[in-house]
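So this first bit is one chain, no partners, the form predicted on its own, shown in structure tokens.
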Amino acid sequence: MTAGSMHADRLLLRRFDAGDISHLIELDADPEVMRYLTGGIATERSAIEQEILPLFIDAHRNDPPFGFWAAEEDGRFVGWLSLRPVPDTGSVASLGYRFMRRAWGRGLATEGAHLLIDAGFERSSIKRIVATTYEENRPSIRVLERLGMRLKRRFRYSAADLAGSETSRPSKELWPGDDLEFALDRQDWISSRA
């Protein structure tokens, strides 16, 4: 693994650079795909442009494996992963990802986010890896289970944790249902590869 590039069996995990405009524009605009982030709606350019790239470009760009990866399968660009610390706790990282509706069922989520745990209980001295998704995204929820992740808690967003969302503009309204939280402890992860 260099700073700039992760290879699974399918994947390459890359750096993003300012040539990923296109790609996440393309990505925020499938209703699909933002289904459970904004109710469907479009992350809009400008967000993407001065927000949301400049944060997937500089996030700990030097300190692999943490970071936003832009995921590519055959060259072409499947999604995106992230590995990122969690503020003040000095031992736990939070899992992210989002994926071309393309890409979608086909196992890749599940191959980029374990090399990336992989790497990170590996290469850090991170005890805990946390994701979340919400209740209804049966699908989230099975790449997190293949993961080895458990379910730890079932919680609900305030409209302030919304507003707060670096890697999507989310709708304000709060949704009815449940986010869950789901982790992976570094013993849990090293029991898993024995």
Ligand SMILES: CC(C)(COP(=O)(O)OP(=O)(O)OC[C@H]1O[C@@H](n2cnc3c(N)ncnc32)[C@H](O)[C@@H]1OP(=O)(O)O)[C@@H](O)C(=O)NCCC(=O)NCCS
Given for the second form:
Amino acid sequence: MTAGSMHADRLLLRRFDAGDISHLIELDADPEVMRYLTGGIATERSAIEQEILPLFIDAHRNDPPFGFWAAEEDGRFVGWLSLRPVPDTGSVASLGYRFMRRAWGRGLATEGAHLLIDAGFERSSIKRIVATTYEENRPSIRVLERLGMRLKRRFRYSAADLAGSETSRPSKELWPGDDLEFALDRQDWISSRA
Ligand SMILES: CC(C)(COP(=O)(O)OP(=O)(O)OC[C@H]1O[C@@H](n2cnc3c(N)ncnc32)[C@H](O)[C@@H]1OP(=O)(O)O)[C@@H](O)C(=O)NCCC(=O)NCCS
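Please could you give me the other form, the form predicted together with this ligand, since above is the form predicted on its own?
Okay, now the whole complex, with that chain kicking things off.
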């Protein structure tokens, strides 16, 4: 692995650059992709240009495997994954992913997430990787279960939490259901590889 890319069987994970604007606009314009993130509302171009893409380019860029990764299959953008240290923990990182609808149903998200999890535990001293999802987001829950992550808690995002989202622009209205936090501890990751 170089600082700039990682490979799995079918996926190349590479760092974002300025040319990815159109990819993120297309991804976030699909109401099915955004269904459990914003209720289906597309992300505005200005937010992608001014806030989201700069974050994706800059965050932890020189500290792989942390940060945001554009996922490509055969040279074509299919989505993104992220692994970000959770502030003030010193030992926990948070996993995220969003894929184009045309890439769903083939295990690509699971493949990319496996790569990031392995790299996270191999190349840093983190002790736990967490991921959160909405209780009705079955495809995302299935990804987390396939990764060997376990449900740790149910909780509700507050309006302030939603307003602070850095990767989408959810409505400030709270949804009726719970959010779920899954986690994989280093020890369980080691056991799963034995
Ligand atoms: C969450 C999301 C990435 C899941 O995508 P996905 O394609 O269902 O997930 P995977 O890439 O792991 O593929 C799994 C599917 O491929 C199938 N599959 C085919 N080949 C496979 C393989 N080699 N390995 C694993 N699964 C494979 C699985 O059976 C599964 O299908 P199923 O759900 O019908 O059983 C996608 O729904 C998405 O981008 N949603 C919008 C954004 C979002 O909600 N992100 C999460 C926020 S918390």
